[in-house]
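The data below hold one chain only, encoded as structure tokens and taken in the form predicted on its own.
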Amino acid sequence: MSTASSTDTLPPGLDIKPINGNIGAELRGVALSGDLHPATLKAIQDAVYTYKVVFVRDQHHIDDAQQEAFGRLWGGLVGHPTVPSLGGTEAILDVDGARGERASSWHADITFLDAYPSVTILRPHVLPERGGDTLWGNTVAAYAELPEPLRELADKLWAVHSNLYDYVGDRGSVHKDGLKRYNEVFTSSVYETEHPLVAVHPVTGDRTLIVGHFLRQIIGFGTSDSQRLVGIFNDHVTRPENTVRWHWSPGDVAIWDNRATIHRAVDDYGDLPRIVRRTTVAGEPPVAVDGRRSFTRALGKKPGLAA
């Protein structure tokens, strides 16, 4: 893994400790806020683009307003297109396990939009006594390790992403409230977007795979062949060597490059309470290897819903 900036050039007091060989780092010696010194912000941004996901402990001072203020340092904030933001906030999504919002399959945030978020900031609001970890996978490392014939194929492929995905999937059990919310809120408007399977990252120049559960089908392939191909690429991203797992503690904040990772929450906490609060930063349509950009090809209400 290349490092965006040497630890010798970090602002005084700031320290970065890598967690795994391919992804994840812990950032120490900083109190996140909306008025960070530019050098400190640049160091945090470099760390995120280098390690893909960065964790900052002991940020007990961060509330909803502070979270949004910190997010604005990265760019404009965007809410979820169908799920209302938390009351009193511009763009915080309150993800509550009690409502069945468990995000327990691999995904990048909101890839069913053409300009999906560039960066995500997440903090726990209520934590279960056990379980409820989150995992991230490095889609840049996954692309780089593909055999050359697979990379050449991937560079040419495009795929349809949609919020109308298989909610049940491989879940061992389905939360009834979650399924209801998925049907009535999350997919109240249906989006279909075409993305390249491989995009050129606008900051790092790396090639990154756009995969995860919003990917419905690879264009030009039948359902069966598409599923097999998607499985191959997803498997590379979720190999243990390309992943990191974080056990949350109160005061933690995670910041990740949503264009270079996929993630999933671990649904192992039963009926215990788990609420996390998410802020996402506006992105731009991904650019394929050949220069073409992603585009939304369909947007509409589900049948039977009022306009």
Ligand SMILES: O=C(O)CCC(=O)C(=O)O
Contents of the next structure:
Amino acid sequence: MSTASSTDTLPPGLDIKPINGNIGAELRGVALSGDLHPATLKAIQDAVYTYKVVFVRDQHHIDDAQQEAFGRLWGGLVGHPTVPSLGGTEAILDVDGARGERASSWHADITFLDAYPSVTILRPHVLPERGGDTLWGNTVAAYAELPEPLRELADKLWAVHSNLYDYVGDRGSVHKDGLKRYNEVFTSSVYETEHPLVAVHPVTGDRTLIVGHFLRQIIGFGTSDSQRLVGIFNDHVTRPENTVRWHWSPGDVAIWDNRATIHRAVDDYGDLPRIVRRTTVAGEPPVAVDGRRSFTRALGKKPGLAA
Ligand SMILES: O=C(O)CCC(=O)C(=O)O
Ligand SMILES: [Fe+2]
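Now that the form predicted on its own has been shown, please provide the structure of the form predicted in complex with this ligand.
Zooming out: every chain and molecule, the one shown earlier first.
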């Protein structure tokens, strides 16, 4: 893993422990807030861009307002374009398993928009007694390990991302009703965006794959060729060597680079309650290796739904 940060220049008390060889680190010795010393914020940001997802334990003092205040240190907050923010917050998305919001297929957040979020901050609000872990995969490491001819092909490809995706996927039927209701809100406006398959990360300069469940089709390919090709790239991101799995405890906060990862929750908690709260930071349209930028090419109300 490339190291953008060096542990010898860390502010006193701050400690970064990588979790494995390719993704994830635990940050110790910091109390997150909206009022961090610039050197501390810089060290956290370097850690996120280096390890792609960073976990901070024992942040019991973080409530919705504090989570948003910490998020604002990274740039403007952005809410979800179709799902209302939690009451009383500017941009917190409440993800409630009881409403069918299980987030259990691989995705990066809101890639159906061109300027999709740069960074996501997530904390558990209600945790099940067992299960409900979250996994992240490193899309930079996945690109880097591809055979060169495949990297050259990937560099040239563009894909359509949409919020009108196969939301049931290969999931069981237990939460079908909640999922259906949620999907009606989720797709009340439909977005279609063209992204390069490979973008140059605006902070690290690394090449990264833009994949995940909002990717509908590689442009210029038929459906089955597109699916098989995307499968090859996805498999590199989600193989165990490029992933980290986090088992949540109360007080945890996860911060991830949404432009260098995909993630999913593990839907193994049945009817036990599980709610997580998410804050997303504004991003900018990705840039392909040839300098072209992503763009949202269609946006409309879903037919048959009230405005
Ligand atoms: O529930 C989780 O662990 C992940 C939720 C998620 O994907 C999100 O909030 O973006
Ligand atoms: Fe997500």
